[in-house]
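Take a look at this single chain, the form predicted alone, given in structure tokens.
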Amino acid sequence: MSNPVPHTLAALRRAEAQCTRCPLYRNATQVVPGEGPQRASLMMVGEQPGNDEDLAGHPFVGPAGRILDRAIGDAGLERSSIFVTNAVKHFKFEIRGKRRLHKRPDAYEIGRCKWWNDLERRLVKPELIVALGATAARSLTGKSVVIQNVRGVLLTLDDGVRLVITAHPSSLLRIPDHIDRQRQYGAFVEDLRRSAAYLGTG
């Protein structure tokens, strides 16, 4: 007999926690869920959780997330209005002496996580999703996406909802330039602020 479908996100919370869909719930410490609102015009979905992430339980807490929440803030937005989550729920690494350094997942963690994915669109109903980097726009539209293509462009998936790809806060980090992190900084601001606008003309 199958699991009956969760109807709110706190069901969908506690079925996460016992997903055996991919091999990667072996070796993470937990699942991290999405969080906002049940009813937010907008998602934002990541790759996957990071080191701090599965630690903590929650989306976007480390270094990203501080990104994300600034960029969030300076776009004119609010965290607390935006359900974010992430195309792969568990987080893939590799150890590397102490560290447990990020692995991007591939196209099958990606392809069976797409349920969880699904489900949260189900629930939360966004007119909006904000696709951060090449993994999430993979698992929104089926396909590999080059970011520099699409990006801040206006998408509409097959179900009609909306959609805008930009990189994932992740990738400034990796910035060595000051400079040219500041100005990649404001090129994310500015997809997020249109994103919005986007939102507006709903």
Second form
Amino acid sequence: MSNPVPHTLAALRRAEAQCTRCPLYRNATQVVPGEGPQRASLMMVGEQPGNDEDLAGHPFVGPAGRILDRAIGDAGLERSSIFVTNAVKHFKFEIRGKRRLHKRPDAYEIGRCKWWNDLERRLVKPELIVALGATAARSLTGKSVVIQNVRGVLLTLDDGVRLVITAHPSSLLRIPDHIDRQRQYGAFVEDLRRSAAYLGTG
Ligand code: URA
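Next up, can you give the form predicted in complex with ligand URA of this protein, since the form predicted alone came first?
Let's see the whole complex now, leading with the same chain.
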């Protein structure tokens, strides 16, 4: 008999903890479910938990999370009112020496994990979703997108939910030049600010 569809976030978290829908659960420490209010007008979707998130069991608590938190504040938003999640719920990595290095999830893993994201959307009923980076954009639209071509633009998903695609905060961490990094951070904050302005206008 198939398991019942979870009707609360707590039930969803319990179901996610048992997930074997793709092989990533085998090496990860634990599943990292989405977090935030049961009803949130804004949902943010990242790629997948990183090393820190895998250990803590919470999304965006490592270096990318710190940039995201700062940008959320600078955009005039509050993280506590946003449902923050990932397209893929287990950390995918390869071992290099003593380090676990992030590996990008593939189309199969993204597709298998969409099951959980669809359930999150059914429960949280966001008015607007912000996709952070290409993996989240792919999970939400079913297509490969070039972030620079679509960022900050208000899009509509098949079910009518509105979508804004922007950069992944960890891409900012990889920019070596300080001035360039500041510029890209400003563009990221601007995308979040626009997203905040779209809320309540649909
Ligand atoms: N990167 C993500 O996409 N999600 C996290 O939770 C942390 C880093």
